[in-house]
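Have a look below at one chain only, the form predicted on its own, in structure tokens format.
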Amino acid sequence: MLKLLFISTPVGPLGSGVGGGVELSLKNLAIEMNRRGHQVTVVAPEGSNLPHIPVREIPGTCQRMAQTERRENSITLPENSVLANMWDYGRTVQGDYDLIVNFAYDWLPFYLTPFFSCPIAHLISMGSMHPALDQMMTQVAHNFQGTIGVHTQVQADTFPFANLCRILGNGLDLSQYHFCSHPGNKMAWVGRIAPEKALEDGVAAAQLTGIPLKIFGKMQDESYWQKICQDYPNAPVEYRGFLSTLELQKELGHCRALLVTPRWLEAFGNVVIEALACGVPVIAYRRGGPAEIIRDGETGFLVEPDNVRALVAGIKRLEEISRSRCRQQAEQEYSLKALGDRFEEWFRALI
């Protein structure tokens, strides 16, 4: 038995839904590792909620995304910094535990691994971003091999220690996800409504098809959503807010499509894999951990980044897909077995 403390993301307590991808995956990787009969606990932001696994709640304030900083601005940590004070709890406990798994992007985890005595499996969900964080993974890399896990190959490709990441995937409790053979006339789009989302290229996709686009995910940009309303003012799109795993799927699985159109690179994408689990295609820019993902042409389309037109097309594509074999795939690549193995030979490898 392994006894293992996964230090969260410092963005907003889990449950919150403004941890995006990193939360899932905190998510199912403590409940297979605790399913294996390893010790799991989860230090977090205050407020988290994480059913059946043991979280230690940090009070502090939440760190910045990553994603709305800019290549350019200083490094900073906010007055009582809850990531300072996550890791500060995880140096006074470290001799509890076999392994300290890190899953926030940001520099100060990675320039304190040198004084930590337990090991520490740094889980990057990003690709580059900024130039000091680079460096300081760049140094830990290099003096502590193998201690860094990627998604995807593409994602480690923007970093300069490339070829020092381990690709690990992801996975999901596809028993949560129920295959839907006969979906209604309408397309799905999940993600933070914020800029790097691209939101507006699959409205304008729906407004040119006139398929309805159901639209999921945490309002992270007020203003950025009602120049969307404003643009396009016919185009036929609810917005249902952001869902539960288990309110997700059932809504997900009776769409004809999911949509993908981030302007960044998806350093993975699991909404592509939580559709796949429901028998949906998917439809994205060929750009980042999705195009890794969908196979082109059987799962989905991959499509020209930034072309609405190129959207579109794959639309009118719909019915040569099908839909079991989406879920398939979700089978046979992304089942929380097949990630808790990776995770866990990686795991082993560190301690």
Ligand code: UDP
Contents of the next structure:
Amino acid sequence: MLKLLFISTPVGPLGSGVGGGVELSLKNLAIEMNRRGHQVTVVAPEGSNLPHIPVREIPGTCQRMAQTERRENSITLPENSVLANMWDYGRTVQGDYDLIVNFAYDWLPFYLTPFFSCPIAHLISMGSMHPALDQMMTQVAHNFQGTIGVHTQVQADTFPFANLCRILGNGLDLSQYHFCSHPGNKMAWVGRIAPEKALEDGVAAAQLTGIPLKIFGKMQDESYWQKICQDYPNAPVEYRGFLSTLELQKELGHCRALLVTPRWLEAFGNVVIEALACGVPVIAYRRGGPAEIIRDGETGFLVEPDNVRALVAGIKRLEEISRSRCRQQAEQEYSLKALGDRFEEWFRALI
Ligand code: UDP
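Would you mind generating the form predicted together with ligand UDP now that we have the form predicted on its own?
Then the entire complex follows, led off by the chain already shown.
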């Protein structure tokens, strides 16, 4: 039995949606490690909600999202930083654990690594964003070999230590996602409402095709959303809010397709495997994680990035995709079992 301490992202409480795919990754990994008989404790910002897993809630001010920081900015921490507080707690209890797993995309946990006696596994959730952080990650990658995990090869390739990264993919509790063989007429777009996700391209595709688009996700940037509404006043779109996994998979499963339109290099794209698990084909820009997941012409289409007409061309070919093949790919590659095997092997190698 392994004793694992998971230290969460400092951008927001678990369950808030602010942490994006990291929240789902942490939850699924905690559930699966628990199921395998390991002992998992999660350290997370106050207000976190994670059923069935012991959570140590830590007060403090949340960290700004790395996506909103400019490359040339210095590293900043707010007063009474929840990131610092969580790692201070980790330091005091480290003797009770075999391994600490870091889910934060932040400078501090990398900097602290040599000062801890307990080994630390770092799961990096985004590609390169900031030179100062890259520099600290590079030091850890070289001095603590094997401790850096990423989701995809394209994500690893954004870092100067690409060859030292362990590629771990991701996975889902597939029993929570139901296969839907007969969708309605609508399409879906799922993600944080924030500029790096380029929701406007999905909205433009809905306008061009006339096919209604249901939008699901955390409202992170209200002014960005208002601008989209002004630019496309007549597009057939409907914002459904941020839903629980149970509700999300139900509505998503009834959609004909998921549109994935990120402007940035998406490290993985949890929404892609969630759609596949429901039998929903995915049309995505050929960029980042989604390009490593989707089988072009088989479980969706990979199209030229930032090109709305290419998205529309993909939508017109949807009939070619078998929905059961989509579910099958999720079962073969992205089950909790597959995820657990990859991570358990990684954790054991570090202890
Ligand atoms: N999500 C959700 N409810 C919603 C919309 C999205 O729970 O209504 C979750 C979704 O399940 C996924 C995450 O938000 O886990 C988005 O993660 P992704 O990896 O796609 O992008 P990120 O936000 O990490 O950039």
